[in-house]
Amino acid sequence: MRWLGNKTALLEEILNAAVSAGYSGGTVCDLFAGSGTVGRFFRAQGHRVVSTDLMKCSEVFQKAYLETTSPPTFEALSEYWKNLEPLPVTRLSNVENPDLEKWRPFLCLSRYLEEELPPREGVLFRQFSNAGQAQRNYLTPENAARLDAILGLLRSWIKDARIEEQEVWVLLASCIDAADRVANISGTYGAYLKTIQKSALRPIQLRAPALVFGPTGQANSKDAIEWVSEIDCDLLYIDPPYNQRQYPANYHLPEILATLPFENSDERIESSVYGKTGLIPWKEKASPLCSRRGSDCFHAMQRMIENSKAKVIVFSYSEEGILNRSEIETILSNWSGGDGRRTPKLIEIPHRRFRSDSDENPATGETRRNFKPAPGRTRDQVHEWLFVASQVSDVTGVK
């Protein structure tokens, strides 16, 4: 899923940083879990992971990656798929060394949902395709109607208790990912493109989520700032928002997809949709960590880290974020002891700045946004900060 700030490229760096600070195994807590990539990685390494994120769409991926214990059998739904041929094994491309026989139910049921289930003109068709009155161009009418049908059927299965909880998360994660791959956007869901791009014209294709089967973890949808004080963990990974862009306002369509199967009907969600981009009420999930007002962000971060019961903290942040380096180091130093013997370590990781298609003028190729790079950087360069702090070592691996 196209998740802002996804840490796929940094997974080994995160693990190595934790080990350098004295982490040798145990429970990992992933705050601000997002797409669930970090938690999935640590589970694959044999660690127990607990995680949280206020976004419902994040909870879906957390549940699939951390709590699923085997490929879904969809046994109670066999009437839908037992006489169908499975979809191609390429739909298992995200799964490492898949057992084809165990994944057969998923591939057969996916064929039913893609090819046999009649499309339905529901809330996605009416509100998030150009066939609706608002003409929000996020999905083609065909893909919107297909998703409406799939999510509506999933709702009925949940209501009738015909589908196991783990099966729900696997199938719903597959749906959100499939929608994301054909969404008519350039980056986040904060805006749709006026014309349909080529990738958005492809039909919905359900793929198996990249499941891993290690120690069973626990997914949550709680406020990280409050919840962290309840969790005993050996490693705390923190990847907070770093600018004023609130995630609930930029991922509202995946949030709707994640929520619809648990509603009694489309009505409540559809009646709450508003504005040019089809937002749903999100202010209750707004984070103070996105605030540039006074010291709101600093104090919220300070309170969260001070309340942590972790032994080691790895903290990701952008050098262009609301908090500066000194502020972050002060917070982490105070947490780790503040006596100078456990000074946080900073690892700087350079990468190319992300730009969406809408950031550039197609006629000139010039940027439309006024970037202010850090001193010594070009406008295409930005560094990711990886801070490491410990209460068990001096962040060199020597206890």
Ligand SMILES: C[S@@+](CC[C@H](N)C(=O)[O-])C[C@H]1O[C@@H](n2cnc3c(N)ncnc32)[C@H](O)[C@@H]1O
Contents of the next structure:
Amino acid sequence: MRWLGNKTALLEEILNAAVSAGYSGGTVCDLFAGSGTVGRFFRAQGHRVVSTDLMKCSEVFQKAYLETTSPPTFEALSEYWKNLEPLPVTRLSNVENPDLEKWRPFLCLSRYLEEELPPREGVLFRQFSNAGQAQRNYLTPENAARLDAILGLLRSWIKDARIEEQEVWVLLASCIDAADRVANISGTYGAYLKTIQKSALRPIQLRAPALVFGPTGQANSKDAIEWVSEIDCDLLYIDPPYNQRQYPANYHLPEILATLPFENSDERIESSVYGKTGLIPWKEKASPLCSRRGSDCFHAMQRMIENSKAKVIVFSYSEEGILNRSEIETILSNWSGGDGRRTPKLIEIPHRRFRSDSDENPATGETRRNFKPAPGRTRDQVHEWLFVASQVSDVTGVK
Ligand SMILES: C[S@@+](CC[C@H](N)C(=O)[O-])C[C@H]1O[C@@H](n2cnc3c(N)ncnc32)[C@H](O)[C@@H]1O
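The form predicted on its own done, now the form predicted in complex with the named molecule:
Full assembly next; the chain just shown is listed first.
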């Protein structure tokens, strides 16, 4: 799915950076997993990956990418799909070299869910489509009711133990991704668009998530700052949020989708929805790494990295982030060398700035936020930083 700050375009650079610091294989820890693409990439290369992210919707993708061991068979659900024709193989376009026979159950069950299952007017229909009182225009009423029906059925399968755990993650990742493709937003879920865009009018289509099968890893939704001390790994990849945008307030709808199948009914979630955009309470998930108050961000980062037992750290950040270059270098060099004399290597990668609808009015192109580009950059240019620090060799450059 589309995820603010995802590193899909930097995967090779991350691997090369790690190798340059002496990483030659072993366990990778992806500490701020987001879309899960970094962990998936490393698993596909044959590495064991453990990961975490505060968001439940991230955990769904992490589980699908890191813990799934084969395409889902949906054996206990065959009555739903065995007499149906599979959906077109284009629904497998995310999967590299898919085995069509093995993916047949997914394609047939998806046909049932998309075409045979009657829609249901549940929490998504009432709270996140313009059919509801609050007129939150995130999904068309048809798509919202279709998702309500699928997630409700998934809930009953989980309750009756008719679906394997891995099958849940594959189906749920597919639903969240399908919703994301038709969500009436531009960028994040921090705002919906007043008028429905063409892409949001398309009926939802379930696609197979881009599963890869390597060593089985482990996915989590724990707080990275606490969890890091429990993890022994060869490579720690750190991709924290770098500005004040809190993810739970910008991805609340995917979070609700990820949560609904594990509830007894829609009731608890629906009664907690509030405000113009239909947030659910999120403050307990607010990250100190998004805080500009005092040195909250610096101290949280310092504590986290101090507690890491990794051999190599690759640290992603934006040059426009809350922490500045020398703060990051101080934290990493203290971790690396003890005496603070080992300066981490810095790789700078030019990047096009991410803008979402809350930054830019699509009708006028007008920017609402006041960007201050770094010296020497245009408004659309920003440099992505990759710091590399190591406790295993001197390749990071001892001064
Ligand atoms: C820049 S994004 C990571 C993007 C990810 N590397 C990708 O490729 O999709 C930062 C992530 O940090 C997560 N996050 C923020 N604070 C956290 C914390 N204390 N513990 C775990 N995850 C946290 C956010 O939910 C968000 O997904």
